[in-house]
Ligand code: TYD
Amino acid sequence: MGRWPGALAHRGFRQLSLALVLSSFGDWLGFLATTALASQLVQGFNAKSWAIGGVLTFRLLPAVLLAPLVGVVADRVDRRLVMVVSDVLRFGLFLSMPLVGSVGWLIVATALVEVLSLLWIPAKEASVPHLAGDQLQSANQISLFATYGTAPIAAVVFGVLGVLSVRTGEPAAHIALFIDAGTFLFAAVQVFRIKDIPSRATVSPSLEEPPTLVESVREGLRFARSSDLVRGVLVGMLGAMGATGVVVGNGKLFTETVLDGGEAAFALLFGSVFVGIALGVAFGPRAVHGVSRHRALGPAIFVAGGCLVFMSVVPVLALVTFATAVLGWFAGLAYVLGLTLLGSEVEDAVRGRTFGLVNSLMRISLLLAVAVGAALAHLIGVHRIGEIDVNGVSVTLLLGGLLALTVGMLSFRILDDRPGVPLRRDLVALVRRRRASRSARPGLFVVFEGGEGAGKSTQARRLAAVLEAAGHDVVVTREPGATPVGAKIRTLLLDPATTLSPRGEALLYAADRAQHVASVVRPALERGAVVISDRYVDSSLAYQGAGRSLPQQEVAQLSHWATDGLVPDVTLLLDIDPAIGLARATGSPDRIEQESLAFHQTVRQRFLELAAAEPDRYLVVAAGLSPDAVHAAVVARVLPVAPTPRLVRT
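Quick one: this chain alone, in the form predicted together with the named molecule?
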């Protein structure tokens, strides 16, 4: 399908992506430029803090108040028209900001721009499936990149304008706003040229009207009471959002009055926090791989809070820049951890609604924090107490930091799934593992375990399909019998006519495994693939160890020797009552399936014990759930720890 990878192969989607990149870039640049302009139009700390706070508050307000309405509008009007008109109007509004030059108009225009963006986004979202065809996953990745990846670019552009403005005397904010106007005009033309956007929803508009603000909050509270996990995650994420809001609301004033920096410094901070977030989202989960997510979320927020406290007391640009990047990294990590935790806890049927709810709660807390943060800085003002300069902005950042520290601790307390085990131990283990794995493999080793008829092979295939669609190199394999030698061993092992001593059986499984690891698993892991194996060492521990009553330690040593110590990154235990599982099996039972129900019950028990002993590595899923529910839980566990995929061409 041509030279373009993934969804970009579709011409319409390519055009839309360019429009999206331009609009997103415009949005970010607009954010920087409007705050800068607000500060430039007035004089003095107090006036500046009001102006900036006003611009930011009115920028966020439409999303909170109008979000429920716009989705409905977007489903009923011509999408291309919505996008084009919204872009043209935004062109005019951005152009007017520097030309009119009053704070009042700046605030009004900012709010209007926001309303238009709110209309643009659902129209775009609704068009994507038509334009991207069956490449939806890749399309979503690209949209995500376009939306957030443009933030650092905007920061760089604004920084350069800031440096130039010192030379030319032309304020960076003005030039940035003109550029902004240009990007929206260009985006309008671009969208206008896409002919294949269906004008209206081809399916009937969504039946469920999105909740209003009050409903969201009420439902959020009810939801938070539903389980410790949900409460812990919500507390953490809302707190983190609050701290972020304090930074966003005070960033401009902070660079200006505390760091004595200009527009370039502001852009630098903005850029570094975004680069931090992006890296944290992309690599964070992998970096803390092995530490339970329940135990990682709180500390991630805590460290982010620590960075804020540090910034507020050490006002040195270079150090502050570094601290904001670290802050972004941990915030990004916390975001992914929180969403994944919710994703694995919440039932599939209500997942969409839940995430919608979490999103709107986060927006509300961001808005509150921006507004409260700006107001607080303003109220405190600038004083000189003895030898020390007290600046409202620093104090507010300090308070935001303390809030994040508290929230981090709270959420750790609520979520801790191994209370009593000091966190220090996790950290030591993490450092050791990282050292050990640096020389080792770049891939990911995922194993499905469970009794007969648990649906392992189906789930393995479905997981592989998802990972492949996300661009991973995936190898699906199984034990026993994945290699030519293994196939012969398998025949021996499963033939009901074979008589085998328990030790003979254990050795044959081990021999198959040794061959499997050496010729299939390791080579694939070394080239960075995701290997999904249907059964591995734990099957021997359960069937030969518990089932055949061989000493557990000896079976473990045998497998360790056979695999040269290769341990899976993730083990997915599909747990099923053997009475049900065996009934699902079709065909004549093999040698192992012929064993008594009691045998299979012992095996199941051992699997569960193995999982309980290492909760970080295992996910236990009740295989009695619907295949879709099992699949969703499996994907939620594996995707976040998968290595970064290389985009493959289709």
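Give me the form predicted on its own now, not the form predicted together with the named molecule.
No partners, no molecules, just the chain.
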């Protein structure tokens, strides 16, 4: 097992991951191939727009109609059987598409493939916890990578097939669909070999019928009307999904009629948007770190809309490809910003219905963007007005871009948490912080986070010893209580006899942190030292934000103000089950340790969410490992980024 990292150490999960890679690659390749085949089976601009629009519409329609219901199948039918049968049937459907060669059958088969995909996904999701053991977070990361990371690969493969088809005379769509069918057959064999998937849910499913899409949307809208946050996020995320849908829905026709390109150009455009989305999700939040998420969401949609406008008026393949990637980047950024805002600031009691509303409306938005975009392109058609050639696809992209620009401004106005402060001030401050972080801070700021009994103090001391032995100037500190003022605050905060309101507690932690940064952390960093702190800002987000149910954004803004925006270079989360961590504690429990187990479990979950949102800064280490194993992981993360030692030992 040691040869494989994380969840891949479990053989059953490795087998399922391979099946997921094959199925995801097949889905993306099938999307490209069916769109291209629809264009090949008919002649004329109008016929092509209707055929492509029909295929894409019926690919999305089952998700809108059946998504609230298909999860029941995963609980009531043998999950392995569902996945195997779904893959075998998808093999047959994809194989039939080029053989039948009919637009009608292509549309029907595409809809059936999507229904089978909707059955396959919840059966897979329900099986993952049983196959991944205690590595569920690792399993989710691998699953996301397998799902979305195969889209650019499929685009490259389809582009290569497009080039080869010119020489062989065999349509690229036909070859791609045959390959596609093969991937699902191999995936079916792979899943059939997994013996550890439970046949169905271990508890009896509720007899209550799941809500319909209409009921889910209606319930969510009732809540959204009472929340500016949800309204603003909905507007922004639907705008991002709509902008992406306009590109995806009109991509084939755009490359064919405007860019005069073939399958290779379509694959390039398709791959660019998904590469952009992946990069935006992965690196976008880090790029705007320090800017309020409320203020960043709307501008991200605005830039995506600007890219659509640019694509519509500058029909040059190289420039369009670049604009598509940028559009994807900002759409991905908007997506992750919106989900983070909802996950961190919507109360748990209504979080489920909120996400249900968002997911349902995003499906509808994507469907409308594809269907309406294709219909609009058809209605406008291709004709000449004076010296200007008018193409319905370009006009559709232009209108979609203008709509996204409007949506971005509207979302910004709804969500703006600093009314009256120009956005340019935040952008200037962001640039200045980045320059300062590169030039004026020669030291390294390392923070240990985690729940009670995780071993943060012990690991901080051991890391300091290694760094000192290597010649580094090291400062080990903690929160609260690292300064004379902080020591008095710490006494108040941890005394079991002290009674504090949640906001009072948050303010005391912020006061301690302000003094700590000003008198200990910044001076040490400016002289080039490695500062190792036991707790920092993220503890407030976890304990006061999540544990005390204070608004996350308010807690974050308070800490940002107290620290003047100082962010750690590396955050080491020592993750431990709260029941085990609290049992490790010695002596009388302090005021925080006396909190309920449910409180500490909420804190732990928030730490894990923070780590997932910033994987470049965070390293999550299982604190249940031996102290030596934890120490080795910590040292391996910190030493490569430590500054050049300034102390010379003699």
